[in-house]
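Take a look at this single chain, the form predicted alone, given in structure tokens.
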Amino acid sequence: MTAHLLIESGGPQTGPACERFLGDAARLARDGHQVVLFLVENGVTAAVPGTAPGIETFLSDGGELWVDTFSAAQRALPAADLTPRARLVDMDDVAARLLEPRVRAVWH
């Protein structure tokens, strides 16, 4: 199986893409594939519980949760806020990510 950095950086006050695009997260780890789903800028805001349905699902089947520590602090969103299977990164943790073979990267 592959492995995916999803990146989301609209959250869910932009539409039904978001949403959709978690949906198509928690396919790829249904399916197996290692997934992680990095929430920066304004993505950050779908980290909070209840703000996108998609994000437990996305968990549930096995997908990993990054929340960028920089959008989240410029939106006065501490850890406490968050999901409690969100993990809080830098961008460091990203690229390192990035540079690992067989990571496919998609940005939405």
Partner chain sequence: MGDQARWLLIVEKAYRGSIETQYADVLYCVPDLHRQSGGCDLALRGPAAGYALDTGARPALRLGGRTLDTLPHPPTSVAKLLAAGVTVLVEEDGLAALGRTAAERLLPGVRVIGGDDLAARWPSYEQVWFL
The other form holds:
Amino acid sequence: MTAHLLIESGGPQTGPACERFLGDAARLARDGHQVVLFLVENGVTAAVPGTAPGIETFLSDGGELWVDTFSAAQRALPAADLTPRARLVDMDDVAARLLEPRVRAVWH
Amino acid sequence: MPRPVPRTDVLLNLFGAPHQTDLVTSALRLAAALLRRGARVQIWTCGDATRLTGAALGDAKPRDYTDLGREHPSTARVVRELIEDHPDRLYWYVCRFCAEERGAAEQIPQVRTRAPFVFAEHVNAADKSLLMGVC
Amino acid sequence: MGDQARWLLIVEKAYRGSIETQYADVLYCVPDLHRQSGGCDLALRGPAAGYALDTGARPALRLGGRTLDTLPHPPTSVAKLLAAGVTVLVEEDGLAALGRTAAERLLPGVRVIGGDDLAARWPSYEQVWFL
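For comparison with the form predicted alone, kindly provide the form predicted together with the partner chain.
Time for the whole complex; same chain goes first.
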């Protein structure tokens, strides 16, 4: 099993591209891989309930959801408005994850 | 004699264009965070991202005509200072073809231009590669 | 809508490069367009709805030895536009996508409009531009 760090930067306003990537994340999680999905830039709005259906599927398939604190603050998006299973993180957390030898990262 | 590509922990391939999304900001934030953790990092720019370190940019952006007393650093300066802060751990490469195609062949001295056909050497010299954006 | 507004400027592509843009974001040219045109209305759609929200202090970034404190701060820019007499509209669906409490953080003076109400106004403008 491979650990993945998947990074979504576009968000729901990019339409099918975002949903397909969330689908990729869900499939990897369903296949038993450890998957962290990090939402950054406009991607953070995918963590608002109801904006990106693929997020709920991903979470129910066992994925872990991270949201960039800086990007959320830029958009005045408070933690209370995010799906409860989202974790606000800093880029230092992402760097630490990326440096773990077993982790593969994909930027979208 | 070409210098060998230094071994790094991470290669960030910055392919997306500036002034379109916050990709450049994210890449620099991630690079800075990796460097804070002691990692060795190389960045390879392609497409319009090669203009980030164009010599013609100088040290400062054009003046804000609504606030003439305030200086705003150019991306070339931001990158230069980040490299100077980490002289043995951050390496910045610029795709020569993309830079020439965009009239940005003249680059700041802190970065190196490289031919696109040696790109795989850079991928092979890094433990991890992340491709950010498309050009 | 502004009574005299002749141009409608719609922004939907948002957050276009904090470090490279700094003060010169998409809103930077709007006061001058407002002056030159005889009046502009500004509509914020989709992710650009976030420009009309109070985010608190201007963000700063630590990059090596430098703290970059000149990043764009859209709420400040929008407040300047309002002070200059620009009517600022934000579409309801864009606002809703920024969280269930987003409307509570809307800058004073910004007007919320329904998702398809803007197009109904297009014929009254000389120009309609996505900026």
